[in-house]
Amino acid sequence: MTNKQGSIVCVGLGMVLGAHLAPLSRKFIEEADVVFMGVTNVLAEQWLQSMNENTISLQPFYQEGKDRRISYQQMVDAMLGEVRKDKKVVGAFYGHPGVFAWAPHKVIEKAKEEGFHGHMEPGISAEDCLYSDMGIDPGEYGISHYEASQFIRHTRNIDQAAYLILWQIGFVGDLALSSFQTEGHHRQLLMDVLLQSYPPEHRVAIYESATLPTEKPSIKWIPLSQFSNVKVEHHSTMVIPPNETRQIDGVIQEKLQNLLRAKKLNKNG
């Protein structure tokens, strides 16, 4: 058993300001000794401050040209510093705190290693909003998800009968992790990789979730061949619909039919 009283809970705020916060996450925010804010605009900060006046913004750790890995580690150190003072600490992050977010995972891991309590509360992510906004059921065709830079740096076997979703396309190719947005020639690399599997005229969507109740999601359809010329944001996502028809595996299908026939025989026998 440990006598340490400090704790860290990383909660998800969801994507739409004020609309997606779960009651349990709100309770953690309201009862915290200090809340670290992983949000990017003043309205979101003011909203969090209305629930708990003891807030600290994580945004000053970001700087153009600064390696984001350094920024993330500084965020972890800042949050852990308050946990070590035996405070109840909350890290409040956009969307889901465990999706495309290194710092929440790391601070919980380090806190546990040091004998403090740490856990994560889920939130509505951009992926959840994408399914709703674009009318996609992931169970219909199947979906592969990749971070865009990882996608182009590693050899992939693309299932063209399923959806392919590429996240953070605005950062694609940023090996230094120091830019808020990469240039068109980086997107050209991504397009070149995709054109090895998809025809130039294949239509893809550039998706951006709404973040305010007054906003609507952005869904722009373009031919794949135009992607390198399209303006994207750091939070833009590419959605690539299936390009092939699903093929039945005849061997597995026959085995399933045999199992079904055996079940019926046992039931009737």
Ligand SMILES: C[S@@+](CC[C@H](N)C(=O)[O-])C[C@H]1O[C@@H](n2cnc3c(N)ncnc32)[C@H](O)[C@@H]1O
The other form holds:
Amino acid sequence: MTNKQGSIVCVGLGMVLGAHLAPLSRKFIEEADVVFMGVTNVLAEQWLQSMNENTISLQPFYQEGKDRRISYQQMVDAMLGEVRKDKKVVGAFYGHPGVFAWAPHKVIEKAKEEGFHGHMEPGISAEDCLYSDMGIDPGEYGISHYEASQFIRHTRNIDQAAYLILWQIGFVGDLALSSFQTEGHHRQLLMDVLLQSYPPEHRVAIYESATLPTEKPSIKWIPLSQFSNVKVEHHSTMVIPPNETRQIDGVIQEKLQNLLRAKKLNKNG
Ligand SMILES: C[S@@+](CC[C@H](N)C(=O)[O-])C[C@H]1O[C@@H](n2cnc3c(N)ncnc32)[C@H](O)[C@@H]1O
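Since we've got the form predicted on its own here, give me the form predicted in complex with this ligand too.
Once more the chain from above appears, this time first in line as the rest of the complex follows.
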């Protein structure tokens, strides 16, 4: 047990402004001594300020040309600085605070190491909206998720009988982690990697969820071979449907049948 009073709670605001915030997360925001705002637009910041007047924007830590790893570390340091003053700190991030987001996980880990309280409250992520908007159930075929730059830099065994979802395609291949948008030839590289597994005519979707209650989601279907020519935003996500049918593993199937038979025999005898 610790006597330290400082705490950090990272909460998720969801994707649609004002519509996805869970009551528990709202309570943490309202009762915080200071709220760090990890949101990408002024409207969302104003909404947070209407719930708590002591807010600090994390946006100034980002700059075009600045390594994002430095920005993330500075965000962690800024939040921890307030925790160490024994304040109740909230990090409010759009979507789910723990989905493709380094700083919220790190600040909680560090705070706990130093004996403070830290935890995360989930939020509705882009992934959750994608399942609703595109009518996909992850349980049907299975889904692999990758960060796009990581996906092309490492060799992978793609399961083509499952969905493949790639995040951060708008800045794929930015080795310096310092750009908000990469050029067409970076996207060409991603396309070339995918074309090693999928045929050029395979249809893929560029997905953007709504972020305002008045907006509709955007789902653009294109043949994979067109990917390097289409406009991709920093908030776009790529959805690649299965290209193969699932194959039954005959050996496992037989073992399962044997188990079933044995169970029936036990029951009857
Ligand atoms: C740094 S991650 C943050 C994800 C966020 N924490 C969440 O819970 O969805 C940014 C990536 O999330 C995805 N993303 C963010 N906003 C999105 C949106 N409105 N529609 C679809 N994907 C989105 C994109 O792949 C984008 O590059």
